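Encoded as structure tokens, the following chain is the form predicted alone, with no partner shown.
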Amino acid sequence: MAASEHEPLSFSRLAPHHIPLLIPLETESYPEPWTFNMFMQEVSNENSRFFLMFEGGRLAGYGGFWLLVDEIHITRVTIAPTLRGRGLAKRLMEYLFEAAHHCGAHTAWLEVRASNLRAIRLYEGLGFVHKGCRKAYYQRTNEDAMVMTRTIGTDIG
């Protein structure tokens, strides 16, 4: 399918039913995935701002951020492998900086794994500058963090 084909993005707000959706992506993408009771956590946190995105009928990829007054700390942003380099990620991106924008946020927080340069340069591409480094920020892996941030303004994207 061309890039033109794609069929149309639509987004949903994170519910209890989707969650069995969520496990088998996450259990893929992470090697310290969340699990059930922890996407169930983002349904009853009143702080949390979860959503789903799917390509015609099919999850492409889901992220979420927690607000926190004017600032969001975004806590996941996954897109499914074998949709992964068309501009899925960006597109979801977008769309969280477009929901804490109309929440009241001006500045997003994220933390990425040091040796995750894809998401890096994502992240750099979007705005994001390095703000610090959290030493072994990742328990299963030993894994340190980089620490990002950015003003969300009226340009969103």
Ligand SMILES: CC(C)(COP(=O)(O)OP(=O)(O)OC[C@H]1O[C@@H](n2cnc3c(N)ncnc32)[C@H](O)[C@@H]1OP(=O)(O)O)[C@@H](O)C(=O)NCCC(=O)NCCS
Given for the second form:
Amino acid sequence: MAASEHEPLSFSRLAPHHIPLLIPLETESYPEPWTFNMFMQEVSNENSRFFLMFEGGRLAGYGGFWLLVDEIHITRVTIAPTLRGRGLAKRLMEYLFEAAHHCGAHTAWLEVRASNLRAIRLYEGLGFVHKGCRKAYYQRTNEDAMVMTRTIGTDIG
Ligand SMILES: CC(C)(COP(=O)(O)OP(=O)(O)OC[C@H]1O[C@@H](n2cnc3c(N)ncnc32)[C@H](O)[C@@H]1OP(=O)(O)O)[C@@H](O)C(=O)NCCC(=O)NCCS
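Okay, that is the form predicted alone; can I get the form predicted in complex with the named molecule now?
After this comes the whole thing, all chains and molecules, with the earlier chain placed first.
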């Protein structure tokens, strides 16, 4: 089912009161989940842009990036398990690209676990290309990271 057939999406910039809402989704979505304090750092880090996506009133996902001059490093892209496979990650990423474009960024970078085929397919579908591999990048699982990049701005009006 397409995202457009459901309630409208809305986005909020991360604030401290949101963090308890994110922790359960974070914990079930990542082998190396961020802690409360790591999310708090996203609130105080002036280079961070971090957003929650709501469908109707409920949390559908969240994502963010660090702005490094004219590049962004995408830090998180997460969709609630029961809402996956409906194009919501794509919508979230498009929102992040728009926010990045407004900050003057031209290039996006990210790392993704080599086994995370679902995320890799999502990024390839959004025009990301593979730029290399960081061996044993994820310490807890010893897993490699694929490094991916794409330009931003050319498709944003
Ligand atoms: C990765 C994740 C964000 C994808 O969210 P999603 O809302 O299911 O993704 P979308 O529905 O927008 O799908 C986008 C693309 O992903 C791929 N995809 C979606 N569901 C898939 C599935 N079940 N199997 C394989 N690929 C799939 C498809 O290429 C799809 O594009 P298409 O529908 O045009 O073919 C989500 O699975 C998630 O939150 N995972 C846990 C956190 C995580 O790993 N984040 C990425 C960190 S780098």
